[in-house]
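Heads up, the chain below is alone and in the form predicted alone; it's given as structure tokens.
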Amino acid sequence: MNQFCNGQNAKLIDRRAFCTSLAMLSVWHQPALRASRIPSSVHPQIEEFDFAALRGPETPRGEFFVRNHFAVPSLNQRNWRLKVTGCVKIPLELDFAGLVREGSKTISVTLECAGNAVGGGAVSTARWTGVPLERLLKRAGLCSGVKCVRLVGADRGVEDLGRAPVFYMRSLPVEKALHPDTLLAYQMNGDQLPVEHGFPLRAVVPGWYAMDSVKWLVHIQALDHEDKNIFMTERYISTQWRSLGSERQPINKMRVKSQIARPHEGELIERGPYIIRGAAWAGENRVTQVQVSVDEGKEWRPAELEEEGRAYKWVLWKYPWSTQRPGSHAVMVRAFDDRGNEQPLSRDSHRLDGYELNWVHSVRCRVKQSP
């Protein structure tokens, strides 16, 4: 996704807190009455999903977060073409009808911005339908020595002052590009892909942060060398302090993470039974357990997963809480995946960047005094 995923900007986003009463529990699985995105920027368009409005495994299209890098390009499906070039034996150029004839696959995938804050709304889940990228690459025939596959969007702009305008682009290692679940998607939740989400075609790279899921896709290039474009070498880079300088590595795979949807920060709730709810995800791995603490982390208890954790998509969870003690309470959550990874209690002190923010999420709420 052509994401403006700078961690510092993510921290500046104004995430409104919506009051959610106990009565909201009864509409957890009901459809939304209105969009719940929280706008932060118009140019480029940046809007977060209101995580407090989470109520089902799929995010409605009008609520799915938007993080565009440049202005939305104007594309016409009739004139749109997708080129496959570079180190291939048979270069391809397909129109939309020709692409659809390649067959389709549908997969549920959670996309998260690499700079999504702890508790932030730059994360959403949808059903994506499209053509596996591997089909086009195999049809074109990759030459020997191909190292990565570059995905180029139609959106274009100035990335840094003093530099010429550039198209947004990201590259995938050839193994990920050939994975059968890496899609070129033209539908979202069973309907035509919306313009703001990449119409007429976008990449969906399951389990990897959303900046790799390039929108408004127009060009696929097979490269026999490491991609040195600015979005691969200067953006989305993990930087760690070392005794001798710093270490820089590219970011791709999503980390295990869980967030609380309800209660929200500062919520005032009644004494008695209350259901704490949220979602957890682990990228290419599966969430196996979610734990909740209501006593500042002194004791952790297992939450109930609403379905078995699966790769690529979040799983909803809930925890019954009996709120007998009035006053302030800190509710905390952490998740574990099938590879033994868990959310850390705090940020790695050696990290110097604003990406992969996945430490334990905590909200503070208040339980009312008895009438």
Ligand code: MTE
Contents of the next structure:
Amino acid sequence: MNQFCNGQNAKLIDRRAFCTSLAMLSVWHQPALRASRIPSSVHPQIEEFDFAALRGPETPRGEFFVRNHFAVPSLNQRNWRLKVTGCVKIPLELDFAGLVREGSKTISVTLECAGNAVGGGAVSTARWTGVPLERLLKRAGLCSGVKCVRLVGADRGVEDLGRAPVFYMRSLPVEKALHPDTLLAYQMNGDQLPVEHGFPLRAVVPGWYAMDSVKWLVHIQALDHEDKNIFMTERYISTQWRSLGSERQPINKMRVKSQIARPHEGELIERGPYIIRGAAWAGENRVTQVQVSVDEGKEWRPAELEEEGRAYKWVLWKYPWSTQRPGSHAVMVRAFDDRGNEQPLSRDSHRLDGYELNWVHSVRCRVKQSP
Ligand code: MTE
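For comparison with the form predicted alone, kindly provide the form predicted in complex with the ligand.
What follows is the whole complex; the chain from before opens it.
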């Protein structure tokens, strides 16, 4: 069971029981069932994209992973308002129509949860349309000395047992908040933003792990000090073991990563030609190469990228394989980016936390005895 990120009060569903009941329901040629999300918690809602169902560059609505800390707030577009306050010259309050009038920009962005497992389904890609955050910040006029911009959601709950309820919030350094690609999105894949993805408005912070893409956005605050809220100081922090204690660093930029969609773990395949498929991404950087090994990592060969790697968005890749040898095979993948980063073969043994899990993805499949 993979409960990605660290939901505190999750009521977990037994994933195997869920899959078994799906298998009993499903018959061959019923792809709609296979393509639904895989739940791992009901309260709060946590559901994975079924990575084996990867078909194209955009993840359809209903398949895109969901990761909530608390219950989904009920927001009504008519009453909804967005406030911009804190260290600004002109505080703003916008209604939905006013926000949309600020103009729009559309960008394809892969969101990945910072705790997405190797080969996991807490990653998906969509076309997001919205207003660059920069426009509102410029209109409000940031005062000198602003250190970060806090994004506050309308959802609230107990993040740490025994402590008071808190709103979900994250802060961005000013440079990332003012980057022209950091969006306040009100559309996903050309349609209204679905409720579970932040209706009516969410942040989309391209190239950064998805906890910064705050959903159900209601308040933007410019701060002249470091943000010390629990989501900045006690969550999404990497911890490295050191000979003298440990070192803590905030997590933000996504690391280069690739995953295999096909074959899936345990798949039984025919002898002969088979296309291995998957996706690779590198956050703010570009994927330049994906390599596949079909012999336990002894030899690596380049996979074919379906388009040129671009910042923010995953690229689909494929690798034609032909095997005559029946039995068990390990298929492995690793990606490289344009900044000289590559996926490591294993986890850094000094890491004590559960984030940035980007080591080589390996899948074991079986080739049948006879065709
Ligand atoms: N925003 C709010 N308001 N509340 C949340 O719980 N979860 C964050 C982020 N934004 C969250 C949030 C986390 S941890 C992730 S991984 C992404 O939303 C998931 O976005 P998605 O559910 O649209 O896939």
